[in-house]
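The chain below stands alone, shown as structure tokens; this is the form predicted alone.
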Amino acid sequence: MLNKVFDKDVAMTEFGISSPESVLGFTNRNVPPYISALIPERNPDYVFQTQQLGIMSIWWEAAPDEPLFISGPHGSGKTSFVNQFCARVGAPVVSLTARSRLDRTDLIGHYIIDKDKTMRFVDGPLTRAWRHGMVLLINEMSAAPADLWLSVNELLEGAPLFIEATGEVVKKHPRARIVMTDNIRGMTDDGNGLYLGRHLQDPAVMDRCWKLRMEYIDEESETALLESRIPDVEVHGIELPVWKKQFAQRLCAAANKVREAYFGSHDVQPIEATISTRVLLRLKDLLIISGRTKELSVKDALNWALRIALTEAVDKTSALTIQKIVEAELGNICSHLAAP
């Protein structure tokens, strides 16, 4: 069966992993351009976590008719992980973000009025995945009502799709897959009630899924990622490579301290927001911009960058806590930035 589905071996070195093993993928020789255009663009700087990559690879090759459910805190890289995996194995991705009023027709398709005033049925993302052999990526799964996923239970198992509106039956393409991502764990929330408007899932739905947990990447990998994204700017009083490394290390240390405050403890009230990897990359850019603006003091430059990157959306107590943590960890590293 695998030989009929896959036609390419992708070396683990393509994922940044030193290993003689490989992952099965596609050459896409005879794939129409409008399908191959949906293969995500490869980011050569993306850092894969070995454990998560191993689970993803096994699921990818062994369980085509079972969805993969990826949970983890916001900004931990769930969506980018799926897209970067698919970029390397050559799999086109059709995605949607769940919402409170998402229903079965949003997944399967509906009629629209065409330019010539006639009615035309348009495939939904699930139908497109089934028809053309794509990965259906459903983000924020629990934002949709739990009974929606119950209503497509048979499709989560790879059954043929019956389109009631047209009477057509679409058999699942052997390359089609379903991946769902969420901030909560499915049948339980994140433990702190941090995500609003979410629906716990029925055990019958979660029973059909493989599970993968994504946390923020380890400090060493996150530092390497951050350092690779720092541009060659002019600095004084320090060599540029040394400054880049220290800047990345201090930023990542600050992010980890903020994350500890965000998740809190039994005797400390958690703050309202955290520094995800996504926010960290944004903050890095803003700090470089503000740090090179000599009209601002180092403290004011930090506050400006933090407000835009994160803290304008939280209460004053949380904002001040985040600012003090980042200020303490960064020290005077931004003072080495020279004006453009």
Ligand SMILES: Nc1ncnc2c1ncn2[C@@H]1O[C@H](COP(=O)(O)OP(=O)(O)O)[C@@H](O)[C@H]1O
The other form holds:
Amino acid sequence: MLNKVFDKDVAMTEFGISSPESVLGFTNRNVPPYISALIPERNPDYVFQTQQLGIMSIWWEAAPDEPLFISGPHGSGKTSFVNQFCARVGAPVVSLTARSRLDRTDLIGHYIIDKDKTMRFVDGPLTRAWRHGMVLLINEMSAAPADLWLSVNELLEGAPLFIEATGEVVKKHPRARIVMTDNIRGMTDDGNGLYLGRHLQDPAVMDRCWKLRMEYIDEESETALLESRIPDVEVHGIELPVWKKQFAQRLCAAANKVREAYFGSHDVQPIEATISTRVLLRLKDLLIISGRTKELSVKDALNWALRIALTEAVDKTSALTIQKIVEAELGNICSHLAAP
Ligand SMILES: Nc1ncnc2c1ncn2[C@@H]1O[C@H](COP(=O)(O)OP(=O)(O)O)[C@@H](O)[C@H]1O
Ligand SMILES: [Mg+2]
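Please show me the structure of the same protein in the form predicted together with this ligand, now that we have looked at it in the form predicted alone.
All chains and molecules follow, beginning with the one already shown.
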């Protein structure tokens, strides 16, 4: 079903999902380079979760005038999910990260003084999305105060944009879309109060959005992701593919134990930091570096990597808990690494 907005079918296999279905996208023929340059670069290793991709695809095809709100823990892949979806459907993305002093002019635009001393109006990200038909990606939306989003409420619904400074009215391009991501759920803070400086949002704003919840990817996919990102290093006493698989499996098992401790359970005190997919990928690289440095014992090499990847910025008790979990799960797997 192609319509006047979309002009292409993108197979689900493009997203790494084996399904005969497809999602609508753009061919981008006749699109000027300053717009096509904003189509994100495709990362072939990005792992899509079937459920989240399903919701995204329905929203994409069915709700052009409603924003999508994606919540989920930090480093769970919210921002990259949007960029990687857009890379595959061929949608240009203009992004910004919210902050407490963000105001309407940061979204809509402002005058600058040009080299020849004339005043010129420069479109903000919302205006660019409206004018040229781009996806406006607002990261960490609750870092901005609730009244900012309330002040652009009618735009969230796809209304024309009136630029007070120039008197221009910009009608929403049929391809313009809004996606917001956040660590908190919008109207509640997930109960543990771990995100500082966040503003609870107005129900009138949240009411207008489709909601998508992102969690860390499942253990099997995360293991496959890690495995695909391990370089061909030299190992002894074990075949390299076997080592890669075991190393990835043990790292993911460790990450999942740490995440359980972070979210807490009735009998354990929650710890204050967790291992996101982002941290896990970094830890993997650091473990390979330290494991190949033969001056360090296995334990010291692990701790060096863990401190740099995560725990140097974490309270002592949490750091120790994380260290114990990772040590127990990894065992002596890094001792197979040969010196470079
Ligand atoms: N599903 C995934 N597939 C591949 N890489 C991922 C995935 N989720 C997270 N990552 C990795 O973690 C990093 C952080 O993800 P990001 O999208 O910035 O998270 P968030 O916006 O939720 O904080 C990405 O750059 C990517 O390397
Ligand atoms: Mg993000």
